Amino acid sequence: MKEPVKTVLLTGGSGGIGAATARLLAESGMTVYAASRSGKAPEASSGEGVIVPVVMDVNDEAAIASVVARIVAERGGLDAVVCNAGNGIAGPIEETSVEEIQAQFQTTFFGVVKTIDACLPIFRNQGRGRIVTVSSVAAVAPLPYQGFYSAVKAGILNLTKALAIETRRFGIQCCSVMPGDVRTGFTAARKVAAKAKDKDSPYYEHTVRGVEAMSKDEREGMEPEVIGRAILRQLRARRMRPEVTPTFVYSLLVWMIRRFPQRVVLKVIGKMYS
């Protein structure tokens, strides 16, 4: 690596990966701006390294836009941008309205758009930049009761590939980090399609079911710092992987996904969720 990355700003930092991530970082000796809507510091803050807490809805292009001006203006420059804010909805494809599809798309990808489209033009300037955006083994792994969230993971795997290849001319590198099951407050704010919650509805059992296989293995997953470091090791990375999933489990299911016939997958999967 040329430039070493001392510069970050990382969205959703105030819990769970997010702030797992920016303690990590700035223990390496990284400054971080944690960017969240509340404006918290991360959660369980060692107090080591440099973490800089500040309130960005990553829905407000003019508050992205002013806190990446702040960070160019107190640091001369911008290294590296995290994209890890996000949301969940729960609930059959038939029954989630577009207004929570909407809700769950809003934040979740075009969120990372509008960051990333904010840092682009100082990265190509700077003819340098690093791009981490954090999807899931769901982009991969379609879940029932959660397609929504599947299908948004995937969107975000296939924009940070496509846009390597479009900023690559421009010193720019982009990776997907893809975590499986993971323990933090995600599980808990996930919302449920309102229209789900109806015990007439004729996938309420298996709504219900789903979901709390999900998030039982939710409860049960990885701490959240083993997401951060391998965020950590892609941002020092010389050459940063196009997809990287935590944990040698993960990569096999994912490798497995990939290779085994579809109809199997999805037999599989409905099996475990349904």
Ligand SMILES: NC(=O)c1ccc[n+]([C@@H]2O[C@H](COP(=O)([O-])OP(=O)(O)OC[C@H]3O[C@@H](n4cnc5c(N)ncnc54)[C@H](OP(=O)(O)O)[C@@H]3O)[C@@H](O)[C@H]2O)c1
The other form holds:
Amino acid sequence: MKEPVKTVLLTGGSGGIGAATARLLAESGMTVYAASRSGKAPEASSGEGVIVPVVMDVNDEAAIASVVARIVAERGGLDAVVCNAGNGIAGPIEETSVEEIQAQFQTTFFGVVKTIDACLPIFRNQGRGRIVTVSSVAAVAPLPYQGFYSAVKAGILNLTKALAIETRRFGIQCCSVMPGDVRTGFTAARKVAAKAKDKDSPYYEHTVRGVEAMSKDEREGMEPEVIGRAILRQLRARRMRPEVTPTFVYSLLVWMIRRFPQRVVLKVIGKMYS
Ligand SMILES: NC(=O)c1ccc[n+]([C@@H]2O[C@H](COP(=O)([O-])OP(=O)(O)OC[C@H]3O[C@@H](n4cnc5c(N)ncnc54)[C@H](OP(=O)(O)O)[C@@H]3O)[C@@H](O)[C@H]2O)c1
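Return the structure block for the form predicted together with the named molecule; the form predicted on its own was the one displayed.
Once more the chain from above appears, this time first in line as the rest of the complex follows.
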């Protein structure tokens, strides 16, 4: 694909990884429609691109359709979509209710699917388009007390790769970016399953300790710009990679998790977080 990416729809553009990515893409000359429920977005500090803040809940199919139609009307097409909006729910698997599990899948899985679905007809008609999803290292590292978050991110990773195979013949490329710990509002926004807050829960102490250890890692994690730069690199690359884990340390970690005996992997993760 030789044509440069000029117009991007980015979800979760009001904060964290999304805001950092919006800024970097705009500074590199792209027009970024930064979507979120609040409709807030950063300003591009330099470069020729612009950030257009849009109110769009990824759970609202009508809102997504209207934003995509607006972009096509204003820009004559859409080159790429970055599905980044997401949230996390913590809690032991046994003590997370079906409603809480559904809430975890709502924005972070179905929101991605709905956004991609709205863009695919445009990309197929153009004969080109790029889809970037934001998964997580948690897709390959099964996190205790965040099991449903891990499940969602594993789902996003595999969905993105399956989509890459299905849409290649339409000129569409797909890439899933897997961040490790990043310092954003994600940590404070994380919900904890109601039952897990009960001190009589058999999981109570381990949940508190595990979630605090993960939150500490996130608070001490990398700047969101690291992920933004990785997304920018993929949007500029002639051929996007199906999966990208930013930073050498996290890509080594993913490599080790996939190759070491799973018994060893679970033991180490358990020692860290349980
Ligand atoms: N932080 C980490 O350590 C980490 C690690 C791995 C992966 N990730 C993933 O990276 C992505 C971005 O997370 P972040 O760390 O940047 O978190 P964040 O700072 O909490 O940002 C989340 C963004 O998503 C938006 N959002 C939430 N629900 C939405 C909805 N229903 N519709 C549209 N926008 C919505 C929020 O804006 P509004 O509230 O204005 O809607 C905000 O802009 C997530 O998918 C997360 O799972 C994060």
